[in-house]
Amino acid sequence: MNDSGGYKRDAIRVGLLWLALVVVLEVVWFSVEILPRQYAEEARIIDDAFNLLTILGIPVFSFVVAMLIYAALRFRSGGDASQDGPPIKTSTPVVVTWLVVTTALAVFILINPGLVGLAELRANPDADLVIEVEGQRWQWVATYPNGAEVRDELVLPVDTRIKFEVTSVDILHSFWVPGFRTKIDAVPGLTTSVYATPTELGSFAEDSALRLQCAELCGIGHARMVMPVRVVEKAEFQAWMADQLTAEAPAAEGRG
């Protein structure tokens, strides 16, 4: 058994090992990018949230592994594979400590970004462009408030508050565009609603985070239902607009 000594000088090898996994991994989360530009408000809301927990999820990461890795090297059997190691007594200072810590990082997060962050999500209902988008295997479909429906880009004004009301014909699908970090459901019979609003111009030719990615495993095309995205000033929006219906009139006359 280890004396008092004995475990102090564990506990330091421990702090000092705990230490350099937690300022490698910190240096490391914040030199290394690895989350697709934001094109949207809610990409930086998210993303802000995202990254909180990261910093905070990192300290209790490394404790984690740097007592395992210290408790593989440093009381590994030496003897008989075929017997118990002795016994090691739990400390209960450090046990207390790590359910205090660990239960106030939870209400902490609960609350920011968890409360907080969906606050300022879903601060203002209002929208100053509303899209219909439905699912179906294997593709989407956008139905612009002029009628307009477009099934091979969705086009979408900068700097304007866009809600899409989501819904299915068959099974569940889920929207989700990369660039702009928010997803919702779409399930049959019921429409669902979700928030974007672009802030940098971009197109899918450009950036794939620019795409309206179905994010719900749907089938053997499921991989497929991709929708290019493409975001514009709002004059060229509008133009774009009126350009849709003029091609989809001699489509109508031809079927009459």
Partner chain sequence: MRPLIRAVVLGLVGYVAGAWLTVAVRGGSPSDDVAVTFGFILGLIGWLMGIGVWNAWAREWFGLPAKPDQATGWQRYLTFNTDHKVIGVQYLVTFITVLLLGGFMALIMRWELANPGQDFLDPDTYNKLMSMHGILMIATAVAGILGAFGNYLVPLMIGARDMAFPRVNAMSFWLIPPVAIGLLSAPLLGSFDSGWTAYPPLSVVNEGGQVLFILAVITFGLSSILGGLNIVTTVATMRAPGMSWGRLPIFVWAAFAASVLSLLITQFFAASLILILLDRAAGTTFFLAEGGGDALLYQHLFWFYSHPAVYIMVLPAFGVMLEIITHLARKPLFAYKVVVAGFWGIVGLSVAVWAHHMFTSGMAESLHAPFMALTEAISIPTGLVFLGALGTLWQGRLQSKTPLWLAFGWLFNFTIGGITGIYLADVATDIHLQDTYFVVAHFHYTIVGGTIFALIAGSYFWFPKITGRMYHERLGKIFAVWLTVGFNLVFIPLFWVGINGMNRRIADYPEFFAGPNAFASVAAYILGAGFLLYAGNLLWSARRGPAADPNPWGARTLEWQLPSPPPEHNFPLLPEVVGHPYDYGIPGSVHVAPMTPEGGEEA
Second form
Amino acid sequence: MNDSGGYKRDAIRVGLLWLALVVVLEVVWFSVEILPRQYAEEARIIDDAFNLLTILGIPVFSFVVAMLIYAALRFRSGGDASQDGPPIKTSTPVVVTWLVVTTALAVFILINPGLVGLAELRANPDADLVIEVEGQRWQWVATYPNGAEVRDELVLPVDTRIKFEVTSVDILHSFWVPGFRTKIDAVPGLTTSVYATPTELGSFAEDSALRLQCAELCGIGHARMVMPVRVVEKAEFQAWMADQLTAEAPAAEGRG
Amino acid sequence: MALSAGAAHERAEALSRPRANRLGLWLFFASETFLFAAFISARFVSSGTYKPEELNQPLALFLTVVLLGSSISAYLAETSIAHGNRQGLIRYLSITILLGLAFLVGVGFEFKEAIEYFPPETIYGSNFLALIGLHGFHVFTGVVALAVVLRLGTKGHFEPDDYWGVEGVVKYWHFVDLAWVVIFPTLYLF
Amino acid sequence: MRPLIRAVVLGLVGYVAGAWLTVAVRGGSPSDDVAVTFGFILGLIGWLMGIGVWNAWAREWFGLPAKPDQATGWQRYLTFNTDHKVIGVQYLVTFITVLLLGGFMALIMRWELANPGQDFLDPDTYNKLMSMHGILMIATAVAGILGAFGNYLVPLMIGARDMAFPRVNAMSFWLIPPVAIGLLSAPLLGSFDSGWTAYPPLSVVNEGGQVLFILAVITFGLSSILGGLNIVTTVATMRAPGMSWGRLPIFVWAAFAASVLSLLITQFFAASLILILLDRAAGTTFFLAEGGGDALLYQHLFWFYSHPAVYIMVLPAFGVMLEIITHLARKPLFAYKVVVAGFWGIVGLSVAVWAHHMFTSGMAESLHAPFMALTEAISIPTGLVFLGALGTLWQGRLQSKTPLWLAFGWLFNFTIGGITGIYLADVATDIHLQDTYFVVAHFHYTIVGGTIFALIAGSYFWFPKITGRMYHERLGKIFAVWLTVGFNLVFIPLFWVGINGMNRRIADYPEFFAGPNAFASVAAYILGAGFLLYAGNLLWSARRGPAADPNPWGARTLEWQLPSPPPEHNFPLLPEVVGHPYDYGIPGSVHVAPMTPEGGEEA
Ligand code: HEM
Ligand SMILES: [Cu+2]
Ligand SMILES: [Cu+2]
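What would you give as the form predicted together with the partner chain, now that the form predicted alone is on the page?
In what comes next, the whole complex appears, and the chain from above leads the way.
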């Protein structure tokens, strides 16, 4: 029963099944659009990492699935519980190959996208614009360089490296703009920071990925702790920011 | 037939019982070590090695000596019963309990004093309260366990070849002492 | 019934006395945090004494003879019974019930989530329901397999007559009902809305139900620690003659490894919750910035427990599934020693990866790369478990039975769970995915797809052993398919919504996510309905099913060599182990010497 001919035949068939699955799934992955639209440079870096992990994950997933399908179809016994399979207790070449392949994969993804992605995200500690963002139950307050405090919409200039300095006045919140893929917790007593470099114009009204969403459970208003985000041209941004100082500041005080 | 096999079982079990008891106790200590480690790491993570000037160093040192002394008397209690000396068991257990109580009173006094200088609303005060409380609770349970064993001892329990109750409680007492030997520098020296 | 009534009464008396005494001493209200704490502690003591700790145990501390409550038949299950098989069944029934209860809560949540906007749950109620669901399910995953099969099978598999500490074992179980009562009565004090993770400062400033959460979970931790201690000691000291470490059934290895972890690290969960309790009730400032505290400290302490905890959940599941696969593929467990090494690799690494939950928490950035590396490294020992499973299936003589069908579903799910874990271990992708539905989908694939599947598969596989009757095979297979398909239909869309910007723990979401959510909700109801098939099959078969052969699978491990259900004290004669448990197909191989009177006497 455990003649090596049968073994080889099975191995080749599973291999072919695996290849077929890999091809199909990779083709599917390259032809569907699953990730949300990229509105920032950071989104590109993170999506590249996501893509690479998927490309590498598909063969692993396919291998297990191929083995399962093949086993279910080919290794079923007639139901006679006394008939045993071949007594293969272990196989050093298989174990070694397995260890080498899984270790190589782990090292590979640690380097790329792991460390490479990290390096790309942290490549540039400078920022053209710094915005302070404060979380509180249950709203966001953004303070622009000119001192304008804004609560109802986060307006940002395109093609500008922006640093958000985030904190909280009460409990944990988290600063997240899905369109930028950037996230950092707002921690009371601590200032955390995150960068985003918007590359596309757009607004929350057109795409819900452009919203500053609280991502850390903070009680009743957590789900709706949202600030719409709008990315505009640089000039428009400057004008808007100046406007905020004159028009919005007294109004914000009245509301506070 | 089944009976005799059952007897074989009983024999095997009688052999494995002390091993199981000891291992169980050591595992319990290992587990408790993690509890203390969590509190101690909380102290260093949240307040670094900061310590206030007002700590009563002489008192703490004195209490350390008291507790270490109680470990010696606990040890003597155990060796007493191992040699069939019930009088010694009772005497040394009583001394251990008294020293344990003295430690608790001293720590209570120190705590009352300390809470004035660094109340729980400060981060060092929080750590002080948590560590002293955690350890004090262990000393308290140790004293209670010693008292139970003492009572059983006066009633004639335990023999030179069967004194697991004494051994277990004395080991626990050593463990609690050892914990203090780590907590004392954590709070007072660093 | 008497002990149970006594326990309830004494528990209530204890609670009232504790709360009342606190009020008498320091004033305040009987529902404030301090009073509830002391009430709970005294109530717990009352409960334990009532159920049988006093009679069967504590009397000895006062020099009185122990007099355990005697009960027979089904009433044994309601007493402080020290038979490990009774305790295993107590755990199994309790946690399947909790699983169904938690599942019911999930269905209520999916009803609300079926459409965007607020339907019938206000956000506050939603958060509280979500938190309750989370902690009940986590408890099931942590204690279900270890409690049920760990207790039932470990002594049988190693040829022991009971656990090393039978009374400690009974206490581990009887600590569980107060946990359930504490959690489920939290709504009386305003419930808790901080999720199962209970992050401060929210968990310090929210309503009083949080205190019951803290106390219940610490009690649960105590139960886990005692249970773990028992399993480790039992395996280390009570193995039958010839049962060397190299011959331990794989489930015993898995339960042993998980128990070592559980015994040690559970203390960190207890510690982190105690610190929250102190912040709430004793005026300390561990997690409050105003007094110099640090909210991130909690996350470090908590995840130092809770990451290894996921392996406490899944290691026993590995054990269950590898048993099933080996026996039903009728082949030796492939690379047995390598798999065991994989278990220990997991145990070792699992305590060094916790901060992968904190990549967006604001912790020092220098910690990101090391924790990413260690987390990705853990996929190597985890891979060895897959090697064992797939290698065993390879060229096997697969018996087409429900547990094996579930094992196939399990391998499929857990592959998805493991691969998506890599996206979360990678700092770049995790920055986007952390706290989204992608994480929700990932951990449901690992915990439901991994652990709960194993709990269910095990409940079929050992059903004939436990009850002496056979379940209905065809209904079992229908359920296996239903469960696997239904589960995947619910959670696949949730990956998509997470990637596209739906955060977790919300009762409402942007219109954009309406479609997949509606789909997941419908699928959830289909999945939920499937459990009627499960409960129906097992309940009916337990009473009316055909009598089962003592060894219907022709399996080699020790538990199958006994009558079903095994008699009290398991082995009338001491078994002698002479070979490896999984030598299927090797002519002349034996695991246990025939249990003859001579065999018994020799030992
Ligand atoms: C190769 C295996 C695995 C890897 C690499 C992995 C990785 C991760 C990472 C990095 C996170 C944090 C996600 C985040 O919050 O951003 C996470 C979350 C989680 N994982 Fe896994 N995981 C693996 C296996 C498992 C297993 C086996 C279980 C359980 C049986 C599990 C249960 C969980 C749970 C419960 C959470 C979410 C905790 C929460 O925030 O509530 N994971 N996983
Ligand atoms: Cu929030
Ligand atoms: Cu983790």
